[in-house]
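So this first bit is one chain, no partners, the form predicted on its own, shown in structure tokens.
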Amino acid sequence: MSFDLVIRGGTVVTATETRQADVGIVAGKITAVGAGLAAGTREIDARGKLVMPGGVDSHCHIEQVSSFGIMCADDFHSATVSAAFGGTTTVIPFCAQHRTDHIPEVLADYHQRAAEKAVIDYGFHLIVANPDEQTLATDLPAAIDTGVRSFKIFMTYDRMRLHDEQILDVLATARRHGALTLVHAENHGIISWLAGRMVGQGNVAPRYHAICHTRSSESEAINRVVALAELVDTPILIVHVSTVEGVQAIREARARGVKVYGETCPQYLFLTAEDIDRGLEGAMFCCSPPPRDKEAQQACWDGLKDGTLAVYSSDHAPYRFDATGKLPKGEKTTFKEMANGVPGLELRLPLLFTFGVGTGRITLNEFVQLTATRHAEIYGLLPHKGTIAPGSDADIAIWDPEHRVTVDAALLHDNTGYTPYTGRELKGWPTTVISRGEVLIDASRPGQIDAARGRGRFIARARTDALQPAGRQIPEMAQLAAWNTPLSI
């Protein structure tokens, strides 16, 4: 059999098994993995290099206009070409619904905003903010048939946040139609009263919009959309978990069988709240839910190490640090008015390889586990992406992992002209990456990338075994069925 590229002799290494093999590809597809293969058009030499899937990145924002009206600094070019810098083939961004925008018209921009621009592959999640009779029963019913399977609520936030009634809307109507809820959760009772006390005594730095977003208002939070999660026997995944509490209770809902799964992201990893009180600067550190302490990192290693966190995504919120995004009003910007959001598409993957693998915190395997082959899975890209497998596509990182950088944002490819983790020493980084068997980055011709805009396909997502009910009631609704009312959810 001939193949059109070989990758020869390196280290492949999936979520289940390391082995010293080659990849054969033809047509953009993985087509054999093992020892001896036949010669190719195109050969690659990994000997002493691992071999791993595409990273895959289920929660980032791109091209995206937050609910204060601001445009985040990358578009689908440059945030793909940042992606794929960083050895990620495949992300899944927002489509945003804003209070007065409709689904068809939302999705048909942002389809082609990606379709124009993206040098890699991509999926969708809608952002719901007005689940109204027609977004209920014909919007997302529609858009879910298209492949776009996962939409994300907001707990918080006056433009975007959806009322306990609202949210049980939008749990049954993807219980419905076997679609998966994220939730931003976080208690806004909490962090707007503070919030208003704050500014009141004047007290408008950044380093007072962590002080808000309190540990206690997003366990609440997450404790409360399990009940209701649970109420209509729905799975959700919470997105980028930051305390211990919060990890705890994902652990405890999981343990009494919810349908669960939890997120966590790198600036929950590697950053504190000591990084926001650095006066204005401290707005390049500021996101919501804020980076917590030391006890908070620890636990969401160990979430991370125990499966109560089942992916790590970057949650990429790029906006610049000027009047366009961090500071719209200068330095008189209070951190009520602060875009809240940090980069990191593209340094998520070396992060934990240098601190996760590097340190021994986590294995190769749990590595691509991680960082491709649970977001596949939850997300229902599997057998397509996530893993290298006769008949999954060719979309390959080769990482050196002695290759060492120094964090610089002159070094990014994104637009937001900073990065938090400036100075960070790195070990480990994808020097070739290939994306549908096409080499986008090459090893032999260091920061530059061979991808034509557009060449980016949507990727349709199937229904999965994580979109399905957990399979248990409440006590209550087990009532209802026994007295033989009806409820249709």
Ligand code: DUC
Given for the second form:
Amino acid sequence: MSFDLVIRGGTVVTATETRQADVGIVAGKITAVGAGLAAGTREIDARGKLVMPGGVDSHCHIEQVSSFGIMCADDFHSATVSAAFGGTTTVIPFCAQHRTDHIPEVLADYHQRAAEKAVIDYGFHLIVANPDEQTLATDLPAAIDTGVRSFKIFMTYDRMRLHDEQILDVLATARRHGALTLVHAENHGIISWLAGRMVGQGNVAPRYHAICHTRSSESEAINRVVALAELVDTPILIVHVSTVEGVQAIREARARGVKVYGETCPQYLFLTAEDIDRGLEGAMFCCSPPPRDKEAQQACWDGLKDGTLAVYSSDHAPYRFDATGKLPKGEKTTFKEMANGVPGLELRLPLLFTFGVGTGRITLNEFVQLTATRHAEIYGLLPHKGTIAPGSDADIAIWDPEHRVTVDAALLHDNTGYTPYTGRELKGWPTTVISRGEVLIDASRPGQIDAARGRGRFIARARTDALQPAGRQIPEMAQLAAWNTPLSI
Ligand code: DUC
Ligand code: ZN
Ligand code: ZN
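What I would like now is the form predicted in complex with the ligand, since the data block earlier showed the form predicted on its own; can you produce it?
Below is the entire complex, every chain and molecule, led by the chain shown above.
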């Protein structure tokens, strides 16, 4: 067999295996993994390197207008270039419905912008802010039919949040049509009540943001949405879990058979609330939920290790430290007015590699699992994305485990203009990055990318087991079934 490209002599790492092997690629697909493959038209010498699946970042905000009406700093070009430089070859950002938006138009708009600019492949989640009859009966099923198999809903933010009956409506629709509901789980009342008082008392600095988003606001909301999902028996995924109590709530729900997945992000492993406590500059570390403390970081590591937290995503939400993002009112901006979010697309993998694999907290296989394979499994991208196997897309990052980088915003490729991780010493970097067999970033030409705008393709995602109900009934539903009057969902 002949190959277009052979990656030769590297250590191939998947979620389950680590072995010395060559990888043979034909027409953008992996066709062989094994020793002594025949010559390729092009060869990459990977001796001494790790050959891993390109990352899948299933939570990032790209060219999205926030509920405050602020456009984030990255468009589909800058964000996907930045992702590629960090070893990520697939992203699943959001199409965001705002309350008065018509979903088909929102989807068409995001599709057009991404198709023009993305340099790596992408899917979409749909943010649902207005689950009216048209949305539930027509627009969501139609979106699912096009391969947009996940929705995100919010339990907080004035202009996005859904109340419990609306959440149940979305969950029931997800169940009927085989979709996954992602949940931003924070108790709105706690946050807005506290924030109102803080601002009233003149406590407006960024550090009060972390006070208002209490740990209990996260765990209360997780427990509540788990109860709602349990009633309907449909899978949910709690995004950006940040607290000891939140991780534990998910662990307990999973132990009793509820199909709930968890996600955490770099900011909850590598930052704490102390980072926010540095005057106005703390705004650069403000995200929701906020970073917490060492104990919460450890809980997130433990959750990743035992599977309570299935995926590690960036929640890249890039806002510049100026009037276009974090500081709409300059120095007078209160914590309530600054855009929420931190950048992380490019550093997501290198941070986890250094502080996870490099410290022995996780294995290389767990690294692949958490950064690529589980995302593909849960979100319906397998077998195309997230692994290295014959038949998969040749989306591969070749890592130099010895490559050292001192983090500096000037080295990164997103448009945020800062990084919360300045000065961190990283060891291990994806120096060659391949998407569908095309070498986008080549170790021999550091800092350059060879990727035409718009080469990225939309991926219609499949229905997978992760999207099916668990088949469990709460006692009241079991009673209805026993009476032969089951609830019609
Ligand atoms: N929180 C969100 O819910 N979305 C974007 C960023 C953030 O901090
Ligand atoms: Zn969120
Ligand atoms: Zn987010």
